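Shown here is one chain on its own, the form predicted on its own, set out as structure tokens.
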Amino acid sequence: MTMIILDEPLAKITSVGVGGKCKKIFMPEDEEEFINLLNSFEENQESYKVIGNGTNLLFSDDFHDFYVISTRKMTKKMSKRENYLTFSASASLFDCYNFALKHSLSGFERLAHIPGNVGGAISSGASCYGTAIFDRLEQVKIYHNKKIKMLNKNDIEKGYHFSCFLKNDLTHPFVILSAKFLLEKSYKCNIYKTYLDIASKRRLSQPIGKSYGCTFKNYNGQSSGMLIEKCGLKGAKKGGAQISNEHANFIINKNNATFEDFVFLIELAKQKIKSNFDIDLDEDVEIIK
């Protein structure tokens, strides 16, 4: 295996297409390369950030004085033992769904359309239509400070669109390597039907275009998108960025948008929501300045 090393802006590997350069972008192709790279950074006390498919991230256009490791090229490992499925952190949620479907196991069909991987989904506490990544999670294998260890689900601080992994700094971060889930037996036709139902709902409600996903967490069961829409902000533009006309909780990179374009619209929405409803919205996107 040959590791890919890029000297490109982070915009090239993020779903929103925004982000300046960093020291270097590394793309290991297997776990051995990945861990060797982590060990090297730890030994040399280098700052680094691990990312997956580059969703749910908004990097500034400035230079970032750290290395980035992208797991998107890594071999996806999947295994089954009884009703337990284990996936490498680099496996996409769609990969997980397909593997589970093959074995008539239910648990990923509502998550399959989230465009992230297992590591990112656990870090961000991903959820979709009433199902969260934590619902079936049993164990996580992590790398930290040159050691590999297992965390049981009760060892992980987690919540709605949150986990302790979001608290990582750029030195000695906790890096997810793989995760084990306990699923339940079901009929393939039922699993597939649920998958198609969710696909239909998402097609009708979510916009097409370059974005990082949802901008804000919902507030006490209230849709942030609906709150933004009630403030008349659907379609609002700044530079190359626009609040979606289809779903106001999405900001789309319409035409070479900058980090500042996105931040302007994020702050505008927060101010309007505060002014109109006295609600402080929390960002659902990780903003890295």
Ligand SMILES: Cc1cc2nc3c(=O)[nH]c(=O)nc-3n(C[C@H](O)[C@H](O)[C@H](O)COP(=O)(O)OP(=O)(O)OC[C@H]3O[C@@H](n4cnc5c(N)ncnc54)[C@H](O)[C@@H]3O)c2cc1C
Given for the second form:
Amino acid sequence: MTMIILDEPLAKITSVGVGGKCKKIFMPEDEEEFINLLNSFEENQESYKVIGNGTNLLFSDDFHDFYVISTRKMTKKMSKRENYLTFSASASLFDCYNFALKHSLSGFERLAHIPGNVGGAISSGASCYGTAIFDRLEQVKIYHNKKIKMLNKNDIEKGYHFSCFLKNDLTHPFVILSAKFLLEKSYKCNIYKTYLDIASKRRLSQPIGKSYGCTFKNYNGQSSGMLIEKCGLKGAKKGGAQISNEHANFIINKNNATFEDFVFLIELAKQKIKSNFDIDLDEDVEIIK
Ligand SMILES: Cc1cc2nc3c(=O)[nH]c(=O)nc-3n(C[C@H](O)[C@H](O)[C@H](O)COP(=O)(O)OP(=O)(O)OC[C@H]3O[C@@H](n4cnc5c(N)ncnc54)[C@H](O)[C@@H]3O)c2cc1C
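Now show the form predicted in complex with the named molecule, given that the preceding structure was the form predicted on its own.
Okay, now the whole complex, with that chain kicking things off.
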């Protein structure tokens, strides 16, 4: 296998299926190829954005004057030492859960259904049903400006659906290569049961269809989906996009929706919530104009 280089719209590599072209999309196959690529972008002072599975991103339909490196095709590396597990940035949260389950280690079973990979999940501060990716995180190996170094958990600025990696700009970003987690011994049947419980909760509450997950962060513990529902916006449509009838914090790409369709519905929800509840909602999805 050699590195894939695409000259396609970003819509092809985002879960919501929206986004215009960029300079090129690179999909390295392993860490060595990834680092060579990063070195060459750094040397040539190129602007670039590293992405994971593309499940929390809304790119505009315009041309993006930078390169995109997607880690989704990279070899997934997983290793264990005592109760410490180390995963490459490209491992999906489901891979992490599976590997942990094999070793009777608990910690990923609530996160396993989030469709991101380790790099994307740490960067976006993924969490689900009271468990955050940071809860078990010990160390992150990063690349920055042609150097590789380790960051301890306390060196990483983090919060609810936030991390310092989200402040990355397009020149000299801090790139996650791998991460080490400390898990807890448990019984396989308990780990598996929690996994199944969360799966059925998610199946009942989350819509099927092309999306980037939740549009807004919850506000002081209040569900943004509930606030949007109270504004009567469930099912609201613009072009090919629709606010989900099942979960109002999801906007679904029903039929070739454009970036503008999404932005219209996002702004509509924000305005209604401001006027009805005097609340300013923050976007959970990363919007790249
Ligand atoms: C159906 C659905 C359900 C979802 N449910 C949840 C949920 O329950 N909880 C939740 O928190 N989220 C949820 N999400 C959103 C999303 O899956 C998470 O935010 C996920 O962690 C993003 O991971 P990703 O690999 O797709 O990252 P991407 O979307 O590819 O990238 C996200 C950010 O991370 C950066 N990034 C990616 N890789 C690296 C790297 N190696 N180094 C530095 N920066 C990097 C990107 O530049 C970008 O800024 C859901 C999404 C969908 C589509």
